[in-house]
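One chain comes next, on its own, written out as structure tokens in the form predicted on its own.
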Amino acid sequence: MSSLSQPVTVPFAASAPGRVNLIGEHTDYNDGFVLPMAIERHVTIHVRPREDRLAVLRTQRDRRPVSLDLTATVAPVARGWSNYVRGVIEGYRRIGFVIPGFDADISATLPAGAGLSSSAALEVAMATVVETLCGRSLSRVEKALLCQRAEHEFAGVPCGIMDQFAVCCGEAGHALQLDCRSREVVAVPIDAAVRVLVFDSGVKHSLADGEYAKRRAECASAAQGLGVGSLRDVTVADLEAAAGRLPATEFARARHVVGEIARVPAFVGALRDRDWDRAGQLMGKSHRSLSADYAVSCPELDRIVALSAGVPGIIGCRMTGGGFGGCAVALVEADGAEATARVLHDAYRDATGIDAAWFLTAAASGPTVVVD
């Protein structure tokens, strides 16, 4: 635990970015590798200190206030966005933070349900608010883990560590290769010759509907069937040799995870070597595995990836995030990137009738605080 200079007692704004995962999907809860980066879209919380010990929260979409008594245990509610905030506040209370009262107006340039970690951004933004009000802070790792626990306990989503780590540890101009077992983070420069395109399928997802938890349970069962602690300990050759020992569905899930873990360092090597053909091939393999073996894609995401193959300037494309909708991510040539994105947009609109949102982004830094 570290200390800020002093508690902030004047109005301020705390922001936390979303994240896009370049490759390494559904590997974080299997102790594997991931390669996310923070993006230039944020959740921002404008804070005004209060004289009492209430937290009064409002969002730009729902102006009805949520009031929390900061002198008492904060409990989750049946459903709703406030559980992400409640879990963070209670997490800090449990470790001895005495949180003063505040009004909070929450806004976002980050779309919810698009696979860009809006929930983690909200959690980390609120964690940053608490630390700023209290004048003390956790390390980035401690902060990420507290936010992860909030999502587990209050939102009911058994997420891995990738989202919160990516949001807390974001570094401008770099993706982050995260070893989800050791928690080692290595910054990987993103060459100026390429840009990252985030392309929204227009299909919203919800990770709390049971599918995410089901995939996680299938992976745990597959690891148990293979006699290992996690699928991180299985090689491609090991898995093929044990094909008959697993039910077909569990074998398919394991095949995705084992292959995807291997694709992350291979993709990092392609980025460092500026081997764009190899990078694109790995993104394509990742998507096909997510669609066929892990069954977390959807027809719209599959269509985006298929259409991208015919668009000059797109190096590679895949779904990103938990799946069942949300966004695709593409690596595109920097020269003409906006024109490239418009070509994909028009092709997708012609094929599906969906006027999809998209944006180009550089890798961004982690949470920030600005005093009003």
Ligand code: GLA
Given for the second form:
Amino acid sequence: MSSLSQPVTVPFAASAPGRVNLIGEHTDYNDGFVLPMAIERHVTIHVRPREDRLAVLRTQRDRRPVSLDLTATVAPVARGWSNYVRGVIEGYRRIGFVIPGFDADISATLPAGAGLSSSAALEVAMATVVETLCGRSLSRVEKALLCQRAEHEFAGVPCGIMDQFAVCCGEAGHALQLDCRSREVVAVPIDAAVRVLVFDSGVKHSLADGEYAKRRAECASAAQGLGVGSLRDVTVADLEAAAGRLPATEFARARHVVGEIARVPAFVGALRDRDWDRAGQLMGKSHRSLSADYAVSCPELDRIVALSAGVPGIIGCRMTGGGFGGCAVALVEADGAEATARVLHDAYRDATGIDAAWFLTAAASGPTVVVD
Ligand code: GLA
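Please supply the corresponding structure for the form predicted together with alpha-D-galactopyranose (the preceding block corresponds to the form predicted on its own).
Now the full complex is given, and it begins with the chain already shown.
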């Protein structure tokens, strides 16, 4: 990362990684624990400073430029990728950053709509561009929160804090145990005996279609019904005692969240002890709970998890991210990991006809800036 004490006035490139979540799904907006890691797939923005106060943005796919006047309030548009960028730029403007003009070329090795946080990566890459141009930076926590606000206000997705945090705080070789209540981050080393496999179901997911917001509302209502501020404050025993008091759907949602919050420190313990059986079992439990109680899986993700149980070398497998499609994540033995992934690929293709994309990844670091 170049020093941010001086504005950078020459061409540069800012990159931010995507993320995969190892365990702790749909717990972030319940004040719980999550365990994501940044991955070796990125959104990169090549920047050339301009003399005027315009931001002129292009993407690899959509060559029609989006032009923003940086001297005036930046508003959202009906839909599209530019809302993530607009929200971030407006977020910095509101807190007094005077952003100089720039041309931006946006490209990605990170697939969009696969549940790997391409939107958070775009937001954090743009936040890094703004900070580099201005020669001022926020703390990582403030930066993540600003990006989350952009997603809420400009893209209309009421996401939790996991994605922007994972992207901002990524640490090479480590997963990040984040306490979404205190915002404390603990870096958890990933042992060299295992590798992380990201396996795309081929089903596009969308969080903007209302199901995500519905789950959030059900959790809030369950917490209210249980007389607590958030489901973080509920134990398994509390929940069992309250069985008759909650509507069945809310009870099931709460059962997932309470169990999943407890699974995160248990999984971290299993990683530390190199207890791979236990780690795998916890991933399996997480998936079943997301599928049955939280109803955010889909037949293809369920199929991947079921097939993975019969593939030697796979330690554990579960859906990752918001769900309704997107990717599964598997922990695999490092020895023969590529061959293991190919066995799963072929089994899934034979079962569904889908030629799934997959990759093995190490845990990557957060945003970087390189002067061209
Ligand atoms: C999406 C959201 C996150 C989190 C996950 C589910 O990725 O952006 O905040 O809620 O879903 O764990």
